[in-house]
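Shown here is one chain on its own, the form predicted alone, set out as structure tokens.
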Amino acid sequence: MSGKASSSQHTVGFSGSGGLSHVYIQYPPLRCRIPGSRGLYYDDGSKLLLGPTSNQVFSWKTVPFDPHVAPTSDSISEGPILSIRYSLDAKFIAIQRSSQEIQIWHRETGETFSHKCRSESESILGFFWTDCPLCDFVLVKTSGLDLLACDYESKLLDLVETRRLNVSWYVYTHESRLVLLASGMQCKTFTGFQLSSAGIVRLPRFEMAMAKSEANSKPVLAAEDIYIVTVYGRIYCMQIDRVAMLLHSYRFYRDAVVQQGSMPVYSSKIAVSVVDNVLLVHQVDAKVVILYDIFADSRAPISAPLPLLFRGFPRSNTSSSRFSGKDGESAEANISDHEAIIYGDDWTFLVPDLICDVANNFLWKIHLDLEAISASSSEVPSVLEFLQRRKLEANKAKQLCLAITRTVILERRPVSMVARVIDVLVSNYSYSIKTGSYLKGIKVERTSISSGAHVNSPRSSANISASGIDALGKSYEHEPSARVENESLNRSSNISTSDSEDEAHFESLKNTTTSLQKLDRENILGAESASNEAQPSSSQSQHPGLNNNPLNASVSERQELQLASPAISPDEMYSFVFAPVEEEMVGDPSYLVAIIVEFLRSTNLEKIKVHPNLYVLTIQLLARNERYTELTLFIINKVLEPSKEVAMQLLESGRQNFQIRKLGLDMVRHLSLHHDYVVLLVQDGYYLEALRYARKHKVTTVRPSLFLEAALASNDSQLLAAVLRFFSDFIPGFRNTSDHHTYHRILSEMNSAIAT
């Protein structure tokens, strides 16, 4: 979607992320100046801003989002552009050429061809581009929608299907498949078309809900009211109400359409955007964003209304002047000055995350600061499982999560709260290791925006509005940037059992301090496996009694491989929190304990493995304490799983208590480590008892010579003598060996001395 920004500009100066903001700007913008230009197009189909001159076309790569990428163009016949877009295949440019003709131009040999509406009385509304497998051409009029097949051969569009109905205006978004037919005086009766890989689902017809002005005053629902946004995998319909000032969300189901919640607004012009499933309301009257993360029941705003900054802009271009609204060009210095004007009257917001300075011709990409974000709420539990649902930028999420729990431990926060904290790490990991998204990498969602809608400045003849460019076919969404030759592969219209199910799958996410059971019912119908991190669901209670399959975006279309999972293993807790507490934390480590304990509660409660530095350190801390019966207790117990190092550790600290290191040498032996407890027990003096256990359990891994030094050590000559004979009878060829004859000499010269 679109929307005109405010009519007062104002200038600001900056310097790298000074300002308080959740949300900023990062300085430089993709600039798209070309000589002739008639204004801008974004295909949200190809990922290309689109910027047409009389006889050319230059498209500018938009995902991922580099300021300083180079243009290609294609050469075109010359004509009147009402809207552009690229084939999902890349091989055809089609051009609107009026409200009545169609141009297919296709790329490599320059030949053209046109589809001309066969009736007068209908006119072009707009068109897209799809891979569904009944048509590859979708033509939307005001006599409803022409599903047409490319035949390149004999340069025709063939019409497959026509469905009639009447069209005021519409909206697409290709990452949703999602087409929306407004109709009506009010123009908010809607009919919904998905046009996905796996066929053609027409959602019921709807209408959404507009308050009255004036007893005789019916307000009308303008196309730059709408925005299609997809959050968590979910499509959902925003719709703001100006005279209720409120902005109202729907979430579209195969066959229904429930309205989610509404949110109020406080500017007369707003503008939505959707960064890494962050919903982003722009008050564009106040210049604050507020933010909403709808993953959550509540529809409270996740923190305060900031404005929106700048990031990166050079001190010393920024000036108090205003554009001065001239389209010649101008000096590095005075563009940088039209750069540092926010929500000026010539931004055009693209969902999800882009913004276009038609003026200027400059393109913004907008970003989270998830360091403000978490800084600037005191409910930690919260600010984690927000930062645990953030992909994009997974690793800065992840370290914030180690500070953030290292912070609370070390300031001594109550272990309640603390447990929380825990609670919603462990099980985030969990859930990342049972959608393999942890080991595999993350798959997130890509940046795309709209599916040719012209964003021209409003000086302009073609302006973005009902009536002018986003009567064409406004498309924003959230989608990735593939190369298009393969963006027709692999889509699938993604569509949940049930809402019962998706509801289960929500709340074992929600509720942190129980396993994740219910994921399992979860069954996504066409999607891939990674489609299923972290997607919300409308709660049951606001739809009881109904039994749909809520419409999801195309997963191949939204996602790309990460790296990195915000989500934080045992080893990580360990090595990034406990391990640097234990060193920082002074006087009793009693409260530490107390943690670690709960952290050793919640991963047994999500059946997960535990580091055995953890339970090493665990000893430790009871042991610097002496605090030796609880320790024993939670051995006896297994709370410290046994383990060779937790097995060594109660030896160690055993040596100030008898029953620690018998605790430590039975563990040994219950965890057959043969050897070890054969050179333990002789290392204690039981040289008897330790070639007993050796001889039974036929270790033969222990050298002779260490029960005969020992045996030599204790100055007796009968222990000397039974080890020698020992040796002699379990290890065949041991008298031939030099051990044997030094000992064996040793042993006749003891025996005489004690006869002398």
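Residue numbers count along the first chain shown, from 1. We call the rigid core whatever largest set of C-alpha positions still superposes within 1.5 Å between the two forms. Remember, it's a predicted structure, so these values are computed and weren't measured experimentally. Compared with the form predicted in complex with the partner chain:
- Glu111: CA moves 2 Å or more between the two forms after rigid-core fitting.
- Pro414 shows a C-alpha shift below 2 Å between the two forms [criterion: core-superposed Cα displacement of 2 Å].
- Annotation for Leu747: C-alpha shift of 2 angstroms or more between the two forms, rigid core superposed.
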Contents of the next structure:
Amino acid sequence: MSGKASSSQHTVGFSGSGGLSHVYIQYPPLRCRIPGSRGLYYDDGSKLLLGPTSNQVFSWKTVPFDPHVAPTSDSISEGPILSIRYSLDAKFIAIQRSSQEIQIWHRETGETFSHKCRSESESILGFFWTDCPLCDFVLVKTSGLDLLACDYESKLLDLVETRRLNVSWYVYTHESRLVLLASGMQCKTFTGFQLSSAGIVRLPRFEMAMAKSEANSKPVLAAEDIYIVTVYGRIYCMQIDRVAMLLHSYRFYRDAVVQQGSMPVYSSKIAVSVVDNVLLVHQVDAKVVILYDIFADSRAPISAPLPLLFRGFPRSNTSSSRFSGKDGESAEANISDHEAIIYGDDWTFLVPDLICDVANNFLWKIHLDLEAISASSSEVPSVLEFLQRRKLEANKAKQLCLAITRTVILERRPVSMVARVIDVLVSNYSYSIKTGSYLKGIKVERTSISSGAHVNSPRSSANISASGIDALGKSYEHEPSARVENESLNRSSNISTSDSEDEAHFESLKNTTTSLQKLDRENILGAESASNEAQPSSSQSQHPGLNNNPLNASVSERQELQLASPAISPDEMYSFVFAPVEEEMVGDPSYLVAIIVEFLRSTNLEKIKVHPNLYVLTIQLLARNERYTELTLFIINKVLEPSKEVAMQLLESGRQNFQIRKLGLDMVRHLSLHHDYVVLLVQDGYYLEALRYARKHKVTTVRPSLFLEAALASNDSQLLAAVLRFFSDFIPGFRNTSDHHTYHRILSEMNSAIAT
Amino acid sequence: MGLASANTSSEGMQLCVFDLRRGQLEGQELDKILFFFPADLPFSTQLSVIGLSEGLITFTRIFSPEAACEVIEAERHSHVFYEAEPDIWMVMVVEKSKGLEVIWRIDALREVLKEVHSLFMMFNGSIRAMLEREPSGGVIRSHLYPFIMDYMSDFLVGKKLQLPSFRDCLTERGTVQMLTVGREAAIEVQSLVRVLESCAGTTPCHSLIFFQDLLVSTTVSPDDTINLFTYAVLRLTPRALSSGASSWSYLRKGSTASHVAAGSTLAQSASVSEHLYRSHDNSPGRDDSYHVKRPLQHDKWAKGKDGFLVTDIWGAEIGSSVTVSPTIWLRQTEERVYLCAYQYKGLTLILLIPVSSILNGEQGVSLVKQQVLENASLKMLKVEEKLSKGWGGENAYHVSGYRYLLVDDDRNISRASPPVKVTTLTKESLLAMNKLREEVDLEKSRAKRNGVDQEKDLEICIRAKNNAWVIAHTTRGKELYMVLEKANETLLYASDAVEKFSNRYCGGTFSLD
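The structure above corresponds to the form predicted alone; please provide the structure of the form predicted in complex with the partner chain.
Below is the whole assembly, all chains and molecules, this chain first.
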């Protein structure tokens, strides 16, 4: 089982790819060029990239990200398009036609109806679809929020509720379900609503901090200075303070907004992305990106600022030939001067991890280079902690963790340091077991989807999926003052109360993706279909080939779970760390024994079972060094827990040391392996003890001839007679067997020989 | 003159060590005497004791060259023989008297001889090696005398030497008492052991860990473990250090107060003996600057500020107050190691650092100590906490209704009812048990002589006069001795009691059928 996987592990080394960057975009991009395009819009609710032409809308799925995905198209009527979004069930298309009018389009029938503002004084800032139970559609106007329900039969949007307040601009992301409404002179007073599937939560009004450059100037906060960010299931707001050159962060709780600290910025243009719960702050002017992992309270960056790397560009024309067809030529031409376009002016950052190159109609997905990140730090335990939190490339993170662990052991780093490494891995595994993301992830997901009652539990927040809408378009913005509605990032999560925060972060992004797809199609999809959908997405990535774990019946589920978490089980620790390390290590094994003891300590603290193979390995190591005293202590104190494997290894090692063999025998007896025990007693020559034991525990599986042969070999007629008599009494019908006849004859011969 | 001259000689205990290879010429007989107690006995008497012993050894060797004489039972004396090293014999002569208090078990007495010799070897190396280094015998005599006298002072109760008698029949000398620990604590202990192991850099260090007077962990061979355990319980554990506290261990009797008094009397006798020996010792190699270590001397160990135990037994470096670190010999590896003892509350830790791995002497040792403090302090704290949490006190291993001794011959481990509980037994029971143990000893040595490598099962239940059951049960290297007083009279009851005990406390070892 381990052969293939372990060979692949060795290729994962400490050396990153070039080491010059921690974040990269992978060639090829998703090309979304269509003739007659009137701009690109990103809908974070349905995760679609939309490219309307005069009478059609082309849409590209961005999740899962596939550069070769073909667009689907819908016909629409002609007219101006200020913004466009698909409904979450993908049945309707909503198009903002003017600052007063929204047009709704039914995709199947092609029927349309319009919704207009009642008074001329208010204008539409933007809109979005929601899965909030109260309404389907939210209209953000300068005068407040209109919550509307879509009534297809009567062809209108029913007003459910109105929240009146003055709005200068707003920010919304679907993944957070949070809409922030800016008001006031400086636009720094915020009112927030979370329209989650649990209902509407109104956040307390709060103000953002802004430094003043001089006494009388009051900077005005703009929509592009605000980012709603979802990491580890928590919702943050990042605010750029251009005067202080700081990026402030605020954390949203159900009942409070708490400022969390600030990070310096080094560029006048800043963009924020989130990849796999890592916060990426793009310093656009400096053309570098800084990574933050705000899991802990630390606001220190993960590593030094490094540029975004462009990966996989085909150097020769031959390799580009795999891209067939019509867009090949022009695309190559555009790509070829890619050096110039990294952090170009045409880049728009979409939520959470996409970049749209508006000029070339390219869509890039941002990736983390985990190898490079892990190679950049020498503080191994914290690197592992970071890797263990990664969900997007869980398999890669896992392989890296295994490789790093192997390396620190092979390099014979101090035991205390390796112990901390092991603690990180074990506690993460334990946590993933508890939260269910390692083995029971599927089950959790099912319950949260199928029963509405659970929907507002903290855990479900991460299951509700990520999706995002962003109209690409600042460059398409018509009225700079009001048309900022479209920038937003999006992953769903509840605003968590402070005590529930940690629940969510272990949920995998894969699961999230799964449920996202579900949301795209049908809100009330059953659990079965949800997990079915999961399979294609998981099967396309490689998994380490450990599917023999008996704990899980369904292979397909297992595969998905494998990828759901980089947590490393004790079995894997044995197969991919201790066993290979033991093979490679030369010299005194006491160091490895020390490491194993630390591992046992760690697993014992977390109450995790250890694979008996590890115990067997420990016995081999100790016996090889003839450290029988210690081995005895290990067994007596049950540091190595009793099991058949352990007992057998003790018997094996006991060939050199009778004491150890006895321990093995005792263990066999304690484990009630009656048959083995009787056979072993016979082997050691304790026939009568074996017989007595067989009688007491009713062991009938040992062949009588085994005893009879042994008794005969002892050349003691008394012993033979005793054994023969025993079986005659103990086994009904023994008198009629050939064994009885044979040995009875032998016995009488022996007796007569003695008599004469 | 106290005990040395007056009491003991009249009490009739004599102990001698002699070398059969020495003094074979007429007129040089005194040469073979390496040690004699009491020292003030006339040489003629000494020589007659040794002469008798020598004669018997020579005679019995004709029949049994491998294992010569073990014991002579004379009308008024028992002579217990122990061949400590090839041709180096230790003989203990004890007087039989009508009094009950002096009923011995011969094997228990032999264990005493064995123990003192093992300890001597640990600190000084073998007697033979010392004789070869300095053939005149002066050095070995000057070492043996104070060593054995210091050792015997532990048997002093008041002013009387009290050798192991029938009252000690539920103890086994030369075994180790272990603390039973749970898995979690055991892992913590092992984790600590691993840290200690790597404290001296690349050469692995050995270590022993004690909690109170019980062994928790060891990484040295069983023989070395026994020696170090004995020494630790005698002189190093918190109870051994704190004067006045009595121990529950069979290794220490009485209180230190009596030790002090006894120590002085024995010291006096030592000075006498030195005088005596000097009279017939004309070796020129003997000068006063030669330091004779007395590691068994009382009240010589103290806890230092850093938690390490310090002693001046090994002397001090010339011109400084820094004491020399103790060194001992490991029997299995024949390696000389520094002995560093550290104490934290009930936890005592012995670290053995190979001398060969330390290049710059005391400085190197203190460097290792520093390492231990840095790397292991936290773990020691944790281990101490875990162990004391699970520690049931002195009577932790008491099983109500039973008075027992459980010996694991393979691992040299024993566990017994606490002495306070054993003292509640009547004399009759104890005498019966003593007798029974002698029988079992006989049976064991017979089996050993016959070279039977299979260990026979043995089960004896005796109904003693006072209606107590006295039981011995041996099976495959494990021995269980048990006294059940005020017990039901049926044999079934007795065997049930054994079975119950066995299932509960011995993992079913004694209840195979």
